[in-house]
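Only one chain is included here, represented as structure tokens and corresponding to the form predicted on its own.
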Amino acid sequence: MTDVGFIGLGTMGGPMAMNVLKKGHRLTVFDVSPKAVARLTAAGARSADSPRAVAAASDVVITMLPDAPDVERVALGADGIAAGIRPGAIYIDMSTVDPDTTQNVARTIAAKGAHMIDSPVGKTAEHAVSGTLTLMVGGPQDIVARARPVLDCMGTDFIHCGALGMGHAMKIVNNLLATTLLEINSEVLAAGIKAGLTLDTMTAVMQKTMAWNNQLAVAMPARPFAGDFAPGFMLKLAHKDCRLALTMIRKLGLAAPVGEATLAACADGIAQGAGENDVGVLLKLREERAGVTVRKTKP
């Protein structure tokens, strides 16, 4: 049993912390919205006033936060997680950041004594439910294995990415290729109705060819071929991560120009008002464009 500090409690920090206390973890927890620390304390989770408090309680301390400068406020802030943690301690960042960011708060935890690492996630809201999220972990060997046990606590998948910040590095070129393809097969699949082609007609053929991929084979079924654009990942956070990914890319010196049209994609999405939306919503953007619907034939 270890005393786990969770901070951020969200549509994916709430039930990933959930799964630690479940697990038998002893929980620590702070949010800024009340709902959400009462749903845990209702489970059995201590609740504290700050990050502060929250890493003075705990023997490794997570945060999950929607944008660098959050985790920046709550990390290095004067009532924040470096005030407040304990020497040996761990301090595992499991917010959309990027590698920077990462390694600009390790400074500090490791002049506190402490250490960090990151460990960004992949899948859905529901795998966050079920504890079977992919975990992408940065950070030294020796770390990384002493908070294993409270990282399979959320997850099931573990990558290894390499140093610290390389979890953070996996996570933001996942993420833009992720949302490259969703817009890229909105387009097409948009333009091939729109020239007298069935979705069924279509996915038929791509299965076949260099054209498939998870994106068609898995979530746009799961949601966009079906309407439902309800947030899960929201339009707003994907285009969050393209933003790091492709600052990333600039600064070393690289050019991105498919990903730089998919991050002004979804800027006019935003624009739109559609940036609460799942991102699944570029669909239908394309769709209203195009002045057709893609919908898979019911059987």
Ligand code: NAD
Given for the second form:
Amino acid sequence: MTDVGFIGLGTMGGPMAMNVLKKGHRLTVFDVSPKAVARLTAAGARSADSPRAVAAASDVVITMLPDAPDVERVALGADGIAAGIRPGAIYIDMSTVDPDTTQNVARTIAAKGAHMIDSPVGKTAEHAVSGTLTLMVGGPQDIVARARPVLDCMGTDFIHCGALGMGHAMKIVNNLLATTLLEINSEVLAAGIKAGLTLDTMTAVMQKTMAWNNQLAVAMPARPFAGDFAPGFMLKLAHKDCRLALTMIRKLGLAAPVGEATLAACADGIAQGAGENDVGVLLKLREERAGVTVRKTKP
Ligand code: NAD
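Can I get the form predicted together with this ligand as well, since the one above is the form predicted on its own?
Everything in the complex follows now, all chains and molecules, and the chain you saw is the first one.
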């Protein structure tokens, strides 16, 4: 049994923390939302009044927060994790942020005699509930091995991506690609229907060609093709991930013009008020422009 601290108990962090608790670890939690905290304390977790107090009570501290500034605030603020972390403890950031943020926070954590690794997650809120997330882990082998029993409470696919920050580098390039596939699929399918094709014809052909991808095979039939645009994974978070990936790419002195177009498509959707819809709403936005719908009943 490990003393685990969990900060950020939202769509993903709430069920992830619940799974840590269910596997028999002692859990201390904090969130700015009292409702989110109450769900965990009702299940047996203790609550603390700051990230600092969570860290002071824990051998492994986890954050699952929306964006990089949130992680910096919670980790490095006056009442933050670094102010309370125990020497030898491990801080795992599971939020989707960028490698620069992780490496910056880790320097302060190391100065306190503690360790940091990154482990952003892939898949969906349903997988957070079932404890079957994909974990993309960055950090030194020995610290990752020590954190593994806690990580295994939340995920079943474990991929050690390399040094500290490489979990985050992996996650943001992955999400830039996934969002780009969703956007180009939406553009092409709406245009095909407008031209006179059917969705069944297009998917039957695409399955046999290099156009096929997991958005077409799995994600779009599950939600947007059924007209379901409730989150899930919000468009505003997809926009954030594309922004983080493109910032990293630009810092590397590289260009990603197709990725930039995806970022613009997400920003456009947010400007139209769709930011809190599932990212699959990119299809709806293309449908509206084309004056068609791309629908299929759920398989
Ligand atoms: P969410 O907005 O549902 O949850 C974030 C939680 O953090 C909320 O409960 C909020 O109150 C809390 N919070 C925010 N600022 C805080 C602070 N300063 N101190 C304490 N608590 C604070 O977001 P989510 O969907 O759970 O996503 C979390 C992270 O996981 C994001 O980086 C997201 O990109 C990533 N992610 C999400 C999904 C998904 O399907 N939703 C999938 C994979 C990865």
